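The chain below stands alone, shown as structure tokens; this is the form predicted alone.
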Amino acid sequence: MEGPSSRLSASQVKHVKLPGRRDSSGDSETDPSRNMKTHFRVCRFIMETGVKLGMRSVPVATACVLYHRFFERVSIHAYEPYLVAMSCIYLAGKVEEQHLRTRDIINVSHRYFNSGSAPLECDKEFWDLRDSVVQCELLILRQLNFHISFEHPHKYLLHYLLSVKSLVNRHAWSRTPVAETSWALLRDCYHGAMCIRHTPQHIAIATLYLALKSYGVELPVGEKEWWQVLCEDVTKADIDAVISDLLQLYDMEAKCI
């Protein structure tokens, strides 16, 4: 166990002030648009922090799902969202067997809010924040009833890409970044709660469908649509619903800049 054994109570988690983080306590709790923007920004923080920590794509996805699942159950104004995000990163590392040190998470997060600053000293401020991350992890576990293992679309998208690639002219496939675009679209799905509203298979099919349509790649026509062959229970309405949610996220991104 690192450092002092003291722990903050669950009620104290919401009062922690992250170094360099603007206080958003005055934000309107009844404004869904504002809350969605906050979630978008915090998930972007999770992804950027995950990259700097060397996390693989699935642990980062798990951290985002933990975050969305948690705030599905509690108000965004009850707890500091960036502290919850840090704890989700820490917990996701355990779930996906890519363990991360709390000190590394705290220092990378500190640099995120204070560009170019030196790592935090191991003083009271650091240990208070470290204890809050651990305490918040326990809070997340309780809120989710310890259901913290999730199925992601990644393995399905990989399978679908291999199947579709075999149906496309290899020269046409090499000229269009369908695979790269599909993975990018999938990653973007985790910025919002759509990643927990749709099934993993439907998200994988929809991101591949959108990538193929974006580059005008045509697949051979058969008795069934290619997406029906790959995923029997998906409908065109399911695909359209995922794409609609994804486009709303891109609209949200434009408003967050």
The other form holds:
Amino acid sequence: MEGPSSRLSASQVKHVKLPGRRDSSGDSETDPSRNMKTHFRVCRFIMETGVKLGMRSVPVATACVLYHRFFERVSIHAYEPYLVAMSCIYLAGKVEEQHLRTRDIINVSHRYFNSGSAPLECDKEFWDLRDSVVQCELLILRQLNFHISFEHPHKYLLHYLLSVKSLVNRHAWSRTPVAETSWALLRDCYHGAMCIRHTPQHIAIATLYLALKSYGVELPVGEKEWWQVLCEDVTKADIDAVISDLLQLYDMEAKCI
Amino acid sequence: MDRDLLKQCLRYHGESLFNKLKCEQTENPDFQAVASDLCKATYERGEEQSNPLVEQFIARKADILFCPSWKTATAQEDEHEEEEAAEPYAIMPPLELFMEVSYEERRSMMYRDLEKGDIVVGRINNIREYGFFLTLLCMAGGLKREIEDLELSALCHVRELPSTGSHDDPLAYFQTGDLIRAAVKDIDRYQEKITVSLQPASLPPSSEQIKLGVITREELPLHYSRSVRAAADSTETYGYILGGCHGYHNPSVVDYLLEKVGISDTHPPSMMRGLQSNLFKEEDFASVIRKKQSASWALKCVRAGVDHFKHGRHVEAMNEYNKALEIDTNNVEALVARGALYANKGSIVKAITDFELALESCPDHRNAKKYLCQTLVERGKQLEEQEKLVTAEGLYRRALSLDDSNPEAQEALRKITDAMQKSIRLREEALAKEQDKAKSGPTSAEKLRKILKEEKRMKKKRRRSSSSSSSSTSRSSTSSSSSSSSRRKSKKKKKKQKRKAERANKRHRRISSRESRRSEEGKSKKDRKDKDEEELEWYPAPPNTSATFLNQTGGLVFGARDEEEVEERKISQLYSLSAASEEEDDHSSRRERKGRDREDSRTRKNSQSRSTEGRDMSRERGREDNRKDRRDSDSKRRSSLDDKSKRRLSCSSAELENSQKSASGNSAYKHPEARMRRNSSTRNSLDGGRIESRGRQDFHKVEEVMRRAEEERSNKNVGNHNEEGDTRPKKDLPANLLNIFNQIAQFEKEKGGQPKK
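I have the form predicted alone already, so could you send the form predicted together with its partner chain?
Now the complete complex, all chains and molecules, led by this one.
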């Protein structure tokens, strides 16, 4: 890790809002893979923070989508990604009605950046940080034109799981952790921008598909495959595309962290 | 690693996966343990090329995927879907309906997967003497499959019908074509025979509440009706139905289903190595950090507070302590500091509470212990001055239990035990003397009983008087009974006494008002029991408790306001003997009510002077309201909210009640008729009430008198309405009215509970 701790300090926060910060090392500025890695790390930060804050999966997903959509519109060099991530978490809590307190978000993030450190004092630094989180939230809202509620694959996946489950012998099903695996895959796919590139149904089907494949679960085949039934417009190529994107993320983990 | 799962996976993916696994999991001892076993596995389909990327993924993540702890979902009992209107998630038709799986495959799958205890719905197609046959329509629990076109038939033996009694044939209750919900009892997979049962015992324990037997068309499972629709209409695709389901739009559908599926959303699974749940440390979680932060923040405040305190700025210090406690409730340091401040300021009881709280969360806090010890001794001395020796002694003992070497406490305890022994000796002597005096007389127990009886009688008398006349007399009677023993009044305690008196006053009033009501409606047993309890609780007024100060200070404390209240209460008692529930309300609300009352009376006056019609209407309303009032006065007493909302009505009706009283007074003599009339009057609509009341005027002269009196009074009200409101005229109510009231009360008492003597 290249020490995000140094990047997020109260002094830094001030010129976070200045667009057009061009002071990062010039050699990799245009390198998309570098950006992807940064996004991966920031999303990992969102995920970890989400777990520590006790967020449910859907708000975490919303936070990630907010983040990706934001950086779809602006350059990563213009804004401090971790601050944006914190604001995304805060905003996602509001959108998905799991209200989080800025204080908790700041506390957890602070500890994430400076592991093992004592909690922040409630002094000026803290309040500055809090102000910038709130300011950044407004910025995100404006950048996204207040389109901040998204459809997620989560409820599709759960319904699909139930439907598929009744196709399988119940003992075979209870032995196989398909539900856990598909849920884990679904959560993991928010590490990358793939979560906004594919439609929710496709992601849900692909994660379920991969989970079933991982355990070699065989489903009966009729005129149509099960995934064709669940979503009319999905093709095998779509599923493969999602899966390859997802597997890339797992490869990235090894490279990034 | 789960060997069976791994085998299943290898059988599916073939040897290439095994090779990759061997490559990726070389360092995993778990895999090495099972590897030799796995290479013997048979590979079913090596020919179909599966995605190498997927295999790579499986191989890499095998340690997570096949770890036994990965499976968090416990084998849940298949709860049966809620068929109620509330559909927590989208209940979808079985998938194979859309997949168009072949008939043979579905049929064999069905026989493979159907189990004892599953619930099916079928239609009777044949009734024989040994049972009936069902054509299965759909599944209703357990398995969820599309079976309507599978031509499954099931036998329900006559033994499996619940016996309905000793008499006729149980099969007589069934007809061909009936829809039956039944539990699968047995499946013969080779002969393809299914037997079902209607006995509740054949259900699995998780679905015991399901009723077996004949059902109506409406009771068919939701997914069945949806699949029928989907089968009929090809535009009804899975996605379309899903979107149209009520449960799909349930905002908490994800949480609900996660719980159903058995996935924890607070410790979510992840395939990412960095997000494995064992990597999360407890102290990194938000709640833990917040707690730590709050504690340190609070401590900062306490430090500031102590600083203030040292400079003598006690108010600021208190503010800081309170702030600290707001930030971190039960912060030990803050509690101790605040307690010390309280003790310094003389609020010893508050100080003790703070110290105790501090010790509760930190039992070994040295300062807290020390301070508590000191304050307890201090408090004990206070109590000693008030001659509460026993309590004081207890406090000293407690102080010693905290710190047994505290010299002050030891000293105080010694003194107090001496004093107590002395007083006990004195008392004993006095008692002995007395006993000598009255050797032949009754024993002390008998004496006590006698006193109690006496008191009871007094009270009864009082009650009667309070129910019939104004409460001020009842008050004075109490005062006469209790004030005899209350001549000790020290200036020092005056403030406290006042407070106590206030409380006692309130209580007393409440009791007396309750009694007055009781005397009217004390019918139910429970009520009487309540009252007995109350009487017990009410009786003895020991010399130095609140009851004694009741009458001495009451007037002083409340002053003019109290007088007002007395007046008002008098009125309300005069007017509505049963509306006593109002009296319980605290002063503020009573005054508020009084204000409203005035307004009401003003408006009433207007309406009265203008038309008698309006008054009749309001009388009708008032009566109805009043009756209701009496009926549920018990519950009403508790729910003051309700009370408040109704008070307006009952107030406006208060004036009218005397007429009603008179009617019920008449009913003492013409009981049945009166009741009939009352009933009819409730039934009548408002405009009908006018004619009614006119007719009544002819019949009941007493009421006529009453009304005249009322009108008289209202006229007077018009005269002096601005300054006095409606309080004045009640005083000069005709004396015969009071008599009537007395009669009513008397009658109702007799009619109600049996005479209590």
